[in-house]
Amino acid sequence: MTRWLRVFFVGGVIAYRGLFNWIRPAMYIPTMLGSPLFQLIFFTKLGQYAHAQSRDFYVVGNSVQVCAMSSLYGMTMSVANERWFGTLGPLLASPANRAAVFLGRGLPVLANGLLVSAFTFGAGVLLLGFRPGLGALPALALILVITVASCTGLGMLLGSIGLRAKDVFFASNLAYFLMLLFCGVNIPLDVLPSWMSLVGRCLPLTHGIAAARDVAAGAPLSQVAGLVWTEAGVAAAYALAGFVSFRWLEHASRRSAVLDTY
């Protein structure tokens, strides 16, 4: 068990530091903080100008959604970059527990997603006048953790596909912007066509954003428990699908000897 935890925690952090160059301030600030900040301001001001929804609707929706920048891109790259950098073969040749290796990659990604969303919420408070009650903050934090985990689960699935796909980064870009449209971030689900609303309810973010909006408006956590549990179920489903895909594609790639081909 100690070895499993060491691979999970230490291995995940070392891999994250080795695979990303945005952890340097010169890359991290404009990439992981600047882009979410401008997204928040743009959609909030656009919505206020159009008198479509309240300010808090856009602040909460975008502050939660920007975690996908870390969770989708980061988790996809945590697996796919091993292939691009030529280190995937030695990694998979190691006897390390695959669940610890795979799930450990998601821990720094999850932490980064929480930081990005927390920063964006803070920007909403300082720049846009967003004022949730102090009593709502613990519930918002819990909802945010579960929602970021859900996005990370989808990133695990996309990253697993990167074991074989030639351009998995296109898929992660597409998923990011589709979630911006389908998950009720800036457009209420009941305004979308029924098929889009149905797809959105199967994706991460949707139920977490709805729960966060209700809590920010003063609802107790017990009132949104169904939404929170649904988001947790989505997180578990995508993480499981990602790990199963990872194991299946690993074995298939061994048989066909295409681990490091593009």
Given for the second form:
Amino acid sequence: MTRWLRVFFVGGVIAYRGLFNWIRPAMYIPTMLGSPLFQLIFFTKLGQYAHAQSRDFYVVGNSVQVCAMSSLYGMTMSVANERWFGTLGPLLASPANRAAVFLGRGLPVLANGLLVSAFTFGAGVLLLGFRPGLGALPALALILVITVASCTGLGMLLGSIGLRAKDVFFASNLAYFLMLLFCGVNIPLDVLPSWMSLVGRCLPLTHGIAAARDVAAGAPLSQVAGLVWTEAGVAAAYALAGFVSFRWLEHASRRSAVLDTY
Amino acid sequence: MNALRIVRIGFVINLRMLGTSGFFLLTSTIQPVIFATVAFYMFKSGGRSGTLLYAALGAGMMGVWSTTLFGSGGMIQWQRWQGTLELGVGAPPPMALVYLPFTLANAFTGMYALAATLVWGRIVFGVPLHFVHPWLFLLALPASVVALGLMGLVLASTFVLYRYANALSNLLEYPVWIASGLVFSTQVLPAWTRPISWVLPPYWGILALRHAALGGEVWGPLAMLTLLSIASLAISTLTFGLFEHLARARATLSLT
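Form predicted in complex with its partner chain structure, per the form predicted on its own context:
Shown next: the complete complex, the earlier chain at its head.
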């Protein structure tokens, strides 16, 4: 168990540092902080112009959704970059527990997603006058952790495809934009056609965003427990699907000897 | 004559290369359609009438800007990675002329976005495509694309010296959408942002397209697009010359 945890925690952090050694403040700040900030302003102003929802609706929706910058792209890169750097072969030849290797990579990504979301919430407070009650903050933080974990689960699934796919970033980019449409980030689910609303309910973020909105509006955590548990279930389902897909593609790649090929 | 040949051949070759890129397919067709759909539903939920064509045009123009931005931002970087930047810089024609057709092709690819959002809006949301000044719309479209392409050339020139051009591209997408008022009026922005809007070709481009489609004065925005295109060409010629010289003097062209 100690070995498993060491691979999970230490391995995850070392892998993150190795795979993202190219990140510098000049790269991180515009991409991971600047872009989410302007996304928030863009949709808030669009909502204001369209007379659609309240300002808080967009602040919460977008502040939670921007975690996907880290959760989707970061997680995808955590697998795909091993292949790009030529280290995937040695990694998969090692006897390390695959679950610890795979899930451990999600931990720094999750932490980064939380940072991006927290920053965007902060920008909402400073620039747009978003004022959740102080008492709502712990519940909001808990919901955020679960929602970012859920989004990281989807990132794991997409990342696992990076074992074989030639251009996995196409899928990550597409997923990021589709979340803006399907997950109730900027459009209430009841405005969407029923099939879109149904798809949204099967995706990460949707239930977490709904819970975060209620809590920010003053609802107690107990009132949104159902939404939070559903989001946690979605997180577990996507992480499991990601791991199963990772293992299956690993075996398939070994069998066909295409592990490092493009 | 040689210059025209360089522009024509560079334009066609880059257009072909962009046609094989999944990323550009996403940026120029799928992403604008998704943003158009988001805007349609937001307008629908807000009950603003008569804004669907407005949203389709705006989302299309967002795609034109994204394609120009990522194309121009990525152009120098990709050439650097592929090892062809030195060849382009070392070629006898001025560097601005070598890269002009590339940025024009990037902006032209962005026109797919406008076509995609208009067709999508018509088929899925029944947006009526009745343009008040159809001929002026056909004039405003290439004028906007050329102006954006030339603005992309200015951006590309600054990326010769900047190692993190891609990060800057990521940052600049939303701010220009916002300041240009592509899917909402700039009246919802603070007054201090107006001068920023006035120097952005997408601002005048969307005004020209919007007025041609929905009614309004088109020639004023077209004149501003022409003025900004000439300014961009002049600035990019200067900056390409200056930054190329700096990169050569410091031996930092490859930035490795």
